[in-house]
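Encoded as structure tokens, the following chain is the form predicted on its own, with no partner shown.
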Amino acid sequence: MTEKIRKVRKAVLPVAGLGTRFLPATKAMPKEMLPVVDKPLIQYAVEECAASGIEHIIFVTGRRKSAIEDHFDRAPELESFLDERGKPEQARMVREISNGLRFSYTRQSEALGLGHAVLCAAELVGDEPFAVLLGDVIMEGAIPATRELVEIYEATGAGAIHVERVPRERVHLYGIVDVAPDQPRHPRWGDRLLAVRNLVEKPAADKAPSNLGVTGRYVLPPEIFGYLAETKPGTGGEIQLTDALCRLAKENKLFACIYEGKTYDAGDKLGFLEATVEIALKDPKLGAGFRAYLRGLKL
């Protein structure tokens, strides 16, 4: 690694957002801790950065997320609690809930954009690279989808996203990118990772420049952060993240990278649904039981 390529330490997580599309179940709880089997949503992205060698988190909060604080603190009552019962297990699960890392916490005091979000951790972070991670989107594979851009960052110095195939009827839902043709393979990635000439937030199919949609994974230079106090406000008055991506990949400083591994947009109910069944299918303990019900189930 050279002098200029700092380690990855810290990670954003932006959860600020009202979580409409789950009414009423989100009127008074955090989207992001509703349960995917037995773990609050936003437990697997925190799995996911502590896996990757994140040390500190950075959580950008709005009101009514108290509960995320208060999941990832210590409950020194609760564990006593549990020994005394005879359940050491679940005194250690929740211990260990934390996985050794920092938090620290931001308000985004109004709703403006993944990027204004992003914006906001500027000064805990500070001048070194970072991951954001979408605390709604849980992704499986080999290698934690975080650790791998991570990696790529090291290797290369440049900002890394995580990009999947989507059909063309869904590209409108997605950031899409617009990557360099005729690319040399890369001696590790192979011709998964990929330099990205520019990104169109949610194109209609027939302008689409391809049909590769961003997941919600990034790890990020620090410069990241003037390119989004210089952009501009757009559609409702929000910032966007996709336009200080533009920048870097105009400069050639963006690489996306095709994730290997699954998927589950568990923003949305059918996405979150999916996640559930299928988190809950691999479960050990309740894989079988949950297979045979299913089975069971005359529809």
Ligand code: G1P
Given for the second form:
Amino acid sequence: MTEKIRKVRKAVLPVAGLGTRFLPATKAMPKEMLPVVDKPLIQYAVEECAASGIEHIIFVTGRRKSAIEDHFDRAPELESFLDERGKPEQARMVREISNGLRFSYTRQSEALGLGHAVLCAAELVGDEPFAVLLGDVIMEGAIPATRELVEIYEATGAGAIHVERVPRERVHLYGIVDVAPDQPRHPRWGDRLLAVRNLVEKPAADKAPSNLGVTGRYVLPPEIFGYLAETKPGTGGEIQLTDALCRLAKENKLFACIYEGKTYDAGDKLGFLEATVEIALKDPKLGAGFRAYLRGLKL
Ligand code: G1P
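We have the form predicted on its own; now please give the form predicted together with the named molecule.
Next comes the full complex, and the chain you just saw is listed first.
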């Protein structure tokens, strides 16, 4: 590692969204706290951070999100209650939610877009590289997704994002990349690693430069904050992270890595149900019984 390439210690998790796609469930409860099997959705991203060497999580929150703060805080009364009632395993489970991580919170007071949410974390991140994880997306693979991007950043000094092939009818839901192969320089990732030339946020299928969609995992150099500060509202009238990433791409400082694991987009009801079913099927305690139940359904 050259001196300029610093360790990626911090991750920004934007959680200020209103969760309107899950109403009425999200009227009084943050979308991020909806349980997928037995954990709140956001805990999957936090566990991915812990498995990726991240030490400090910065949540960009909004109004009515205090349940997230409570969830990742210690709960001494609950822990001693469980210990006293002879439930040490449950007590340990509660204790381990925070995974030895440090948590900070800052607010995005207005819904001005993902780019704006990330910019709200600028002061807490400071002058160092950082990860961004969109908590709607659960990514499961042999190597934790964020860890793979951290390794690409540490090997190249450039920003790194995961992409995956998306069907034509879903291209308009993603940031789509325009890429060139990068094989000769970084053979470790083979033809999965691509140099990003440009990105377009949520293009129409016939205007998309490729079918490679941004999954919601990013490792970025701190220069991105300067670009975000200059980014004008784009698609949907919002300040888009994608538009600031274009600036990195134009300077040849952004790689896209085709993700090899499984991505669950739990940001809408159908994706949420798919994540729930598939994760329950893989659960060591629930899987067999749940599979038998599903087999017995008359569909
Ligand atoms: C965001 C990003 C988009 C990315 C997507 C992944 O969009 O703006 O580039 O492809 O997440 O889920 P959102 O889904 O928040 O509208």
